[in-house]
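In the block that follows, a single chain appears as structure tokens, in the form predicted on its own.
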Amino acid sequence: MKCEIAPSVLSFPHGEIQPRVAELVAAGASLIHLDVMDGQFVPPITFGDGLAASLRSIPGIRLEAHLMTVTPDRHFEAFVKSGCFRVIFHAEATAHSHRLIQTLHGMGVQAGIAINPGTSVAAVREVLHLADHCLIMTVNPGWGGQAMIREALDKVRKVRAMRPDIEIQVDGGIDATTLPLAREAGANLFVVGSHLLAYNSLAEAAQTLNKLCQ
């Protein structure tokens, strides 16, 4: 199972997102994570499918949309059409996770299901066999720059034990110190946001963090 970072664009000024993403992809970080927030599921509002559409022309890019929205299924079609190969919704946002996974598969894309730090793994247990991907939030969603809630790594271990072959992604507080801890717990995909700016360049960040995945 491939281990790689998934840079988030959340920390970039909106006017600089495209060139910065192009730099990351050129440096080998081709999986780009789009944090979509609606101001209801979490307080901030970020961006919509138009951003995904504007990035899809970058050679080699792979886009995934993380929908932190109260009605995620209303946005599935837009993000699929904009070029996302995977769409991730929150278990807390729906009573019908099974149906939403089926809907995404019917659209020809991968289905990811996410849970917040305060949500038990039991919330996804019954649909893990259907999902392609499980995202474990390691901070409370909404803002970048938070420290990892390390207790959340216990959920990674539980999900890995339940479904050894599923893609497990962690999101929040990922840096050069915490990435190896998350990998040891069983994660193979790592969303990196504000930590990208701690390096001399985004290319250096991508190369340094991807080495930790090898």
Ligand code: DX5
Second form
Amino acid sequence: MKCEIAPSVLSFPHGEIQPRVAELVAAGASLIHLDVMDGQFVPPITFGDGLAASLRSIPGIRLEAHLMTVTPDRHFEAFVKSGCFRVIFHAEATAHSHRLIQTLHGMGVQAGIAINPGTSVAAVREVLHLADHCLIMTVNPGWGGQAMIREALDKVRKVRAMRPDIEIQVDGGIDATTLPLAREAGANLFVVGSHLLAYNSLAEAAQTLNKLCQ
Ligand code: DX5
Ligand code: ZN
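Given the form predicted on its own, corresponding form predicted in complex with the named molecule:
Below, the chain from earlier opens the complete complex, with every other chain and molecule after it.
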């Protein structure tokens, strides 16, 4: 299973997202994580499928949408049509995670299921065999730049034990110190937002952090 970073565009000024993402992809960080917030599931509002559509032509890019929204299935079609190969929804946002995974598979894309720091792995246990991907939030969703909640890594260990072959992504507070801890716990995908800006360039950030994944 490939181990890599997934840069989040959340820390970039809106007008600079396109060139910055192109720089990351060219430097080998081609899995781009779109943090979609609706002002309901979490207080902030970020962007919609129009951003995915504006990035999809970057050569080699792979776009995934992390829907921090209520009624996530209302947005599936838009993000699939705008080029996302994977859509991640929150277990807390639906009573029908089993059906929503089926819906995404029916649309020909990968299905990811996410849980917040306060949610037990029990919320995903019965659908893990169906999902392609499980996102364990390592901060409370809504804002970049927070410190990792390290107890959440216990859930990474539990999910890895339940399904050795699933993609496990951690999201929030990932930097050069916490990435190896999450990797050790069993994660293989690492969302990185604000820490990308701690380097001289995005290319240096991508190369340094992807090396930690090897
Ligand atoms: C939090 C988002 C994260 C966040 C990561 O709601 O889902 O993707 O932007 O940002 P950092 O890496 O700054 O914690
Ligand atoms: Zn995210």
